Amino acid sequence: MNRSYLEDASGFQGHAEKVFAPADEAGVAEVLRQASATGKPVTVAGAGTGVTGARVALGGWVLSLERLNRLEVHPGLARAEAAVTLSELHRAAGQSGQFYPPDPTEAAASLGGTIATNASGSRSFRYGDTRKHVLRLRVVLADGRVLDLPRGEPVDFEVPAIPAPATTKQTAGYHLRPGMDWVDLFIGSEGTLGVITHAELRLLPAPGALLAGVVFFRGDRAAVAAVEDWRANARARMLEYFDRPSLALLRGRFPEVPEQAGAAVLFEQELSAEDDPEVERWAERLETAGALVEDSWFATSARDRERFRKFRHALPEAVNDTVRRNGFLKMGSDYAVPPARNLEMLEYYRRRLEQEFAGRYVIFGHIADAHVHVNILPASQEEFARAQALMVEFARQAVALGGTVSAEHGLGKRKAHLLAIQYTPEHLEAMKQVKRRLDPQWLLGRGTLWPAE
């Protein structure tokens, strides 16, 4: 069996007994009724792009969904089965002068790795989680029926209100509230309700043109308050934090980086025109934000925003260099807390890991939403066991101040204890009803969120 079925971008490994790879939807269900019949578990397999392990099988069978790879697009929307790659809709979008809002970092997931974890990305704080720009969805349930769902069709039984973080995105558990839709169940789900095998997608307007920079400050506190005038007096599409220990990471390949620098914000403005009068409003801007200015980084050309996407995705890659050569897993944080309480986590983050792994982390992410991700690289197995144990204290308080354990991840097998942190019994209890009622004999994805039953 190819071994890439049975492990994640994280590392996480599990174990099969099959790989299916049905050609269609048809396929999909075949399967599915075969399972069902002989009460094998069923894991789906997408990209293999993850981090929490929810594609990784703990045994049974493995649903693998690359051959599911049209993709049509249209005025104002796309269809798309759930093989379809981000950086194919992408391109596809922009070919007809459109554009897919949705800019998780790994543009390799496949869009239902993506609805299937309600993934956001970048350009959230201006266009909000994949969740709001999904018109319709066809799923295959356990048992092997097939569901064509459009955008509004309620769900037919009673569905409790879970309390929701106060938030700008999340996606810890199951979305439940009265009289809420099929499509809004599904995703975030994290395939433990149903194989998402199509969906229709809104695409918006192309902008006329976009002003991109790379603004460096001396230290969190002046990046936090820029960030903070920003939100609610400019229009960016995509506001990016990089801290001190991951500009000192990116120097090894970027050595512009201004050595004076703790912080840095990349922010994307969407223009009319190259001539738009926001491009002065950002210079003034920058002024008024103390920015190291003449060191920050600007461009309008499509060539130097290219410059700015390379280096927003090398940190993820520097950080991945540096697992490998330390031979133990990053432990990486998806928490968000409320906007009004950014700057609070943030401190709380620097200052217990300035106290447990100095020079052995680094904090990154979208900054706008109050979502930064916290990433760990431990070289032992003492710091390996600190470092679970940091995450969890890490989640308590991303909680405590009205937060979310996961905003665009998902919790998947490796992730899933913490959903406990957020929620009460009795809402545990509510979700596991759900999960009862659509897949009874517990297959799809078996040990993500939820034990075996």
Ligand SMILES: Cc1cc2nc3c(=O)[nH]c(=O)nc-3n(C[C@H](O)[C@H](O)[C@H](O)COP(=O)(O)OP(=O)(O)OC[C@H]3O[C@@H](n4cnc5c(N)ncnc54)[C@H](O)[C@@H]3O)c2cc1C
Given for the second form:
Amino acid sequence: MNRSYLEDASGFQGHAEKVFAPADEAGVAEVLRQASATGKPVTVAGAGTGVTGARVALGGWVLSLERLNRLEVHPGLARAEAAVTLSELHRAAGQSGQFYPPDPTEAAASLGGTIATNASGSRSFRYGDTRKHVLRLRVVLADGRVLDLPRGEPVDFEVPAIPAPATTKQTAGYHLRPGMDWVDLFIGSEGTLGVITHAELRLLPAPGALLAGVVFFRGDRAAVAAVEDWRANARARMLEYFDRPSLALLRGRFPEVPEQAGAAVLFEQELSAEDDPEVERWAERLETAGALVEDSWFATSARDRERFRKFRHALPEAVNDTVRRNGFLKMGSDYAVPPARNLEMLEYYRRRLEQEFAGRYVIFGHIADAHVHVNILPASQEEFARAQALMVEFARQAVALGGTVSAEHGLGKRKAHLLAIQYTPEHLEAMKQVKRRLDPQWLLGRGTLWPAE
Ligand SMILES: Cc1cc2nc3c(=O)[nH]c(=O)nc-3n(C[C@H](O)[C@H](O)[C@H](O)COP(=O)(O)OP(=O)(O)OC[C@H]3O[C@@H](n4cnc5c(N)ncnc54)[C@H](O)[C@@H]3O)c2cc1C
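Now show the form predicted in complex with the named molecule, given that the preceding structure was the form predicted alone.
Every component of the complex follows; first up is the chain already shown.
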């Protein structure tokens, strides 16, 4: 069996008896009917860019959607099968003068995977998470029944109110709200409630022009203060943060990162035209913020913006490569806090990481959403165990500040233990009741979110 079905981007590995890759939705339903008749656990595999072990089977069958790859683009919407990748959708939408706002930086992800994790990424600050852009889903249930679900069709059972964190993004556990629709239930359910075969997704008109910049700062304090100001006063669609250790790691691949830079912020601003007064306003903002303006990089062309995107994406890639080369699994956080608690959380991370892992960690990511990723680069088993404990401590702190234990990656198998930090036993029981209702044999995504019943 091809090993790529049995691992994900975090390095987590599993095992399975068989892989099925049906050609269409009817084939997906047939595999699920057989599984249900014989009691076989089924793990749904998208493109494998997830970082929580969710798509990695621990026994049973793998159901890969790789052959469901048809895509149609229309004014205002795209109709896509589950395996269409984000980069395919971005390209096709661009050719019709439109764009799909969610931009989890890993464009090799499948749309089915991004819906199943409620992915968000760098543009969610302006446009929100995947949930906000899904208009319709087709889903196959564990017993092979097919549901066609337009937005607004309510679920046919009582749903309790589970308090949501006051964060701008969240994807920990099931999204349960009284009066909710089916579409919201399946988004973010990590392949544990049903198999998404098709989606209808909202597209927006592409902006007239874009200004982008990688703005370098001498130190962290100025960079973070600039973000706090820009979050409130600029209409950027992206504000992404890189701390000093992140820049040090990136210099291996991008030696042009200025030597005196101790932090950076990547921004993107939509413009009505290239002479939009916003360009001038950004020049003023950068001066006021004390940025290293002469050394920073700016772009209005698509080619240069693509270079910046690669620069941003190279960081998690370098982190994942480094950790795996050292023989460990990725050890990264995905916690978000309410924007007003951003500085407090950052200071907490920095203080504890300097105490325990000085020189072996990075902090980067979606700072405008108060959602940065901490990644620890352990060098021994003892450090790996200590890093795991520190990640749990950080999860508790994020929740104490009103935050979430997963903003965009989901929890999968590797982080399922964090769910109980955010929710009470009653909330968890309400989620499990939904699982029992839709998948009474507990076959789908066994080990993801919940230990098997
Ligand atoms: C370098 C790097 C950077 C990343 N940056 C971001 C980021 O900025 N923001 C972000 O949100 N994520 C990010 N990710 C995480 C990842 O890209 C997302 O989790 C992605 O949404 C997973 O899609 P996939 O197709 O690879 O799914 P997989 O990894 O194959 O599966 C993920 C989960 O979705 C389920 N699933 C997949 N397809 C379906 C389906 N059709 N129906 C039901 N369930 C399904 C699987 O069972 C599993 O639970 C990053 C990953 C990497 C490697």
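For clarity, a rigid core is taken as the largest C-alpha set superposing within 1.5 Å between two forms. Positions refer to the first chain, counted from 1. Quick caveat, the model's predicted, so the values are computed rather than measured.
Core-aligned, is the CA shift for residue 382 between these two forms 2 angstroms or more?
-> No, because once the rigid core is superposed, the C-alpha of residue 382 moves less than 2 Å between these two forms.
Superpose the two forms on their rigid core, then report whether the C-alpha of residue 95 is displaced by 2 angstroms or more between these two forms.
-> For residue 95, whose C-alpha is compared between these two forms after core superposition, the shift is less than 2 Å.
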